[in-house]
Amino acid sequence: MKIVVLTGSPHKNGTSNTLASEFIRGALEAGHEVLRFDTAFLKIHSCIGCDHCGMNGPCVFDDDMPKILDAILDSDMLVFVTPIYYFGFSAQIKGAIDRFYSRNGQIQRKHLKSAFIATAWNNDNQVMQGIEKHIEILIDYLNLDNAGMILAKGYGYVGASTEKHYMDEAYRLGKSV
């Protein structure tokens, strides 16, 4: 299987990025071909909602996401992954979820499987009802089929006592895909 692997976190070692590579680790070993697009670190401008794409073409802006979304088209699971700021996804990856606006009949035609990772500092059940939401909305609009979440709180931070759990349970979901 092919798989895309989006990132939101502005860390390059920080939890998010840490369960994003245990995920691919598993995924892998169990044969499957993984391209990750760490999204904090490319040129993704906001959507402006100019609608110059029709839902179905190019976008107005020359920037990283045409590649993005080429590889998601040409992909059999969507993998997200990202850090709770402000209970939801980080302003990094969800500007490039705003921008599948450009190709989403194509990826609802796709139905793509898909999984979902997020870590957060706190570890109350607060913390993650807004991404939860989010994601069961995504999922249905986009026409995905949910493979797998983990809701890592009381990971907001390498080293804490919640990685080991966490790290074996991304690399589990990436084996099992």
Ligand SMILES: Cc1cc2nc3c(=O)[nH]c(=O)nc-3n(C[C@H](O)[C@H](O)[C@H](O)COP(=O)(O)O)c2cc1C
Second form
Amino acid sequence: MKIVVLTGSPHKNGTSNTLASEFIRGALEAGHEVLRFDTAFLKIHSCIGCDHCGMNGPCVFDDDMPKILDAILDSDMLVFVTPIYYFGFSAQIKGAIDRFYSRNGQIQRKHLKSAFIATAWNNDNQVMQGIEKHIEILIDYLNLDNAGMILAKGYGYVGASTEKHYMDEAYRLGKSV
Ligand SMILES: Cc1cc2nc3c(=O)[nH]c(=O)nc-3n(C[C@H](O)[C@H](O)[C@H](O)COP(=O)(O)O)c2cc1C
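The form predicted alone done, now the form predicted together with this ligand:
Every component of the complex follows; first up is the chain already shown.
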């Protein structure tokens, strides 16, 4: 498969990017092709809802997003990797997701395979509830065929005691898709 990985953390070597790298290591070993886009380090203007694209056409912003969208539409699988910011996606990756708007129908018709990875500091029962629901609705709306989800609670910094467990899980998920 061609797999597009979208990450959302400004910490290059932080927890979510660590899990992204482990996922990718597994996926490459399984023979897949992987394209990774670190949204925090790319030029991605927020969607301004001007509707110039009509949800199916060129966006008014000529930044890094068109090439990401081209890669997504040429792929078989889309993987979202984010730190939890206030119980949801980070603004960096959410900004990229909002820009799906200009190719919305095309993405829905692709029936892409997907996976989700999120990391959070807290380790309680509610920390992942918001993103879990968001992911569930996003999968349904974008017609994704979800292959797995890693909601890494209590993994707030590199070197945390939970790290090894989640790194293994991310590697295995990459290898199994
Ligand atoms: C703006 C901001 C909001 C955050 N919100 C939450 C939160 O709602 N719940 C939580 O458990 N951790 C929260 N955190 C902590 C991060 O999710 C956590 O440290 C994560 O491991 C960071 O991932 P990274 O190393 O990939 O950047 C927040 C951190 C920041 C900077």
